[in-house]
Amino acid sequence: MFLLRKFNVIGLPIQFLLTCIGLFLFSGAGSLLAYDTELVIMLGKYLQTLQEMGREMLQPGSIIIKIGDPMDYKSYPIYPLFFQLFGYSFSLLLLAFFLAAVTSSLVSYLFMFLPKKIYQICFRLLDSLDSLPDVLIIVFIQLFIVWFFKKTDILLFDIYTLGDEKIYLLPIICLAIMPIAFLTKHFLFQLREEEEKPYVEYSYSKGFSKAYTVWVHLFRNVWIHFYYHIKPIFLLMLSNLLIIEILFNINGFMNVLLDVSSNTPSAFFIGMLMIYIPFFIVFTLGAISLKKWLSGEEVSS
């Protein structure tokens, strides 16, 4: 056990370091391949790019990023622009994540009290929603808002940004829709599994209601499984964040990261680190806390 703990203590920094090296090598990959009449591997140019990136990383504050059309771009210093855009874009992502977690837990809780036939119909609708492409749902919502505005002269939400304008509500709702469908399905699956365990019958025999048993006892165990779905949900929402920024014309972090990926590899590397490092810390602390909590439960039981 001691060796295993020692391995984890050593393994985490190694994992972190290897991922950072991988991101560094990946950031310069745009110069590795070139196409003229055929695909050519430009190894010399790739190594030169990595060397330039290493030199620029010694003074990251002096990096200038180019945003916009290659024929009509604008130049900005990386600081404070990156931090401002990161704050806005990831506030959208985090608020959408909390909205998805709260909504999916409430919806799945209510599903547990539906009659069997209505439950199956609702679950199929949920399954259909989960299978739809994200872009289709977002465009449909935008078209509905435009149609509603034309009919009533009431603008429900802003669907497009101009300049440095910031919008929150509709991008957060659109970003949360797919995670809600994904999480609700998994909550229901886990709740049905937990419902067949003996402790549920024991709870009913003690006189506790179904509402209390589902919310207190079943959900307590389901939330443990929820942690294991956070990473795929985060990756899903991160890819959707770029789509949201493009469709709503949001001048956000992912949009800028897409721009600098081709013309400023060192800025792209810094941007990737800004995404990776906070979430590495959060997931690592979450895993340690969950492990301690579970071991504490085992001891107490």
Second form
Amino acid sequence: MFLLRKFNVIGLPIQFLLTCIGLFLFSGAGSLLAYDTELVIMLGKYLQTLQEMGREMLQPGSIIIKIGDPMDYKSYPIYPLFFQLFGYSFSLLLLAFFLAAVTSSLVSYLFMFLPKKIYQICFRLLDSLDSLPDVLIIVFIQLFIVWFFKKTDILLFDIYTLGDEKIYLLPIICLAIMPIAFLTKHFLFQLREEEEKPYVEYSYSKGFSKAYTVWVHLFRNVWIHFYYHIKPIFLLMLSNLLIIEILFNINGFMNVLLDVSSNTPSAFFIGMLMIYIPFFIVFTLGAISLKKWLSGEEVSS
Amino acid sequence: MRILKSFRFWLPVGFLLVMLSASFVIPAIYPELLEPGPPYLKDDSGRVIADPPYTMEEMPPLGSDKLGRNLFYLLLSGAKYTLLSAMVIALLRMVGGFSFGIVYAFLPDWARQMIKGVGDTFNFIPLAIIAFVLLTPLQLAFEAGAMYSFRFLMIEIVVIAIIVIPSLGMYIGEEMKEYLKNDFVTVSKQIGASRYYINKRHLRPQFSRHALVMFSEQISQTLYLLIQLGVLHICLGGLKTEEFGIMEHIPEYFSYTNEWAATMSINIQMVFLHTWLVLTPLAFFAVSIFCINEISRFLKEVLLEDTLPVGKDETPSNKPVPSSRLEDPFTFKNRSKEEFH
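Beyond the form predicted alone, can we have the form predicted in complex with its partner chain?
Below: every chain and molecule of the assembly, starting with the one above.
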């Protein structure tokens, strides 16, 4: 047991390094496949790209990124631009994440008071929401706003960015919709299971109301499970962020990452690290603190 | 066998099968339905009232695309490319994932840690970007006319399948490793069962049921991915640009296969002008994904939870996932479909 724990302590930095190496190896992958008359795997060119990347990484400040049409692109130095975009895109991501967390817990809380029949129907609807592709949902929202604008002359939100302005509200809502459905479903699963435990009965028999019991007692136990879904949700949101930035014409981080992925592998690598490292820190800290907390609870109880 | 008798299984499967067979039969029997329609429509007094793309009233049932081709038949004939490719991709993923998983489950711990480290890479890059990076050079070659559409389609299928195999294989391998910790496996190892025997006797019966469910989940995930790739203009069978402007430079994308994602992708710039051209293919996607999700849900109930929802007031799918895995919430164990996006 002790050995295992020790291994984990050493294993973590190694795992981190390995993932960074993996990201490095992947960044050059654009030059791996090529086609002239047959599909060829260009190992030589790939290695050359990696070598070039390694050289460029020694002076990361001098990397120039090209944005826009391959025919008429604009060049920017990597340093201020990448970080500005990163701040914008990830504030969208974080805000959407918090919105999703709050909304889904409220919705699942309200769900618990529905009569059984209606609950079933609502749950089924929620489940079917999964079948709607995210692109369809986004397009629907955009169209709804245009339709609403035409009918009433009120522009609810800006649906498109022009030039340098930034829009927040609508992308955040679009980004939050899928996680809300996902989280609500899982919260309800967990609440259902929790509801059958004896302490709930005890709380009712002591005369506490359902609202109080669900909110205070059930939710406290369900929130732990929230942590289990953080990683999948962030990854889901990351890929949705890309789609949203494209559909809303936002010059965001993911959009630039996509541009850069095919022409400047070293910038792509830096971009990937900028995503990976914060995630790694958050997930690792989360795992450690949760483990401590849970094991501490076991000892005390 | 219970599966084959159930109405809930045959309804979505039947729907998809009808769509698929129609996709083969209709273009074969009525090739003229896919021809461009009239270049403009006139009313009774001879005035020109419409030009392509036609609306739904002008060309039933779903209007037409920019060339005046009937959108409904177009999408129907594209169904075979989208649906069959998704199935082939899912199949390749399952084969690759399970081979990877079996190797992974029997590896020593340090090797597993190594693979986990490198494999985690693929969890932090959205799949659409991975596919985009690998396929863009080929897409450029295709546009330049270096290969046939069908060959490009084949390459795309293989690439889209391969990029998921590491994470899928790791997931399957972890599950297998957990399963191998069961007492009866340990005992059987102690009395001298070979790896081959354990595979045959313990893993296969358990995981063949899982495989069916996963296969159908993979199909719907592939469809999601195809839509996302469509937004990035990477489509099955490739897109070509054609000059539409007469005096000025107006390049327009068009697709050889009329595949759904491609049809959506070539019209996405005009979502506010010709909404229908974007929404219809997406709706086709949504309906197919819904059917496939229904199938997976049903298979899961029958094969994994082993209860048919007969006369029960709570459907088994409402049962929560077991919460026995409290050790480390940040490694992938309870994988759900969202994680493969």
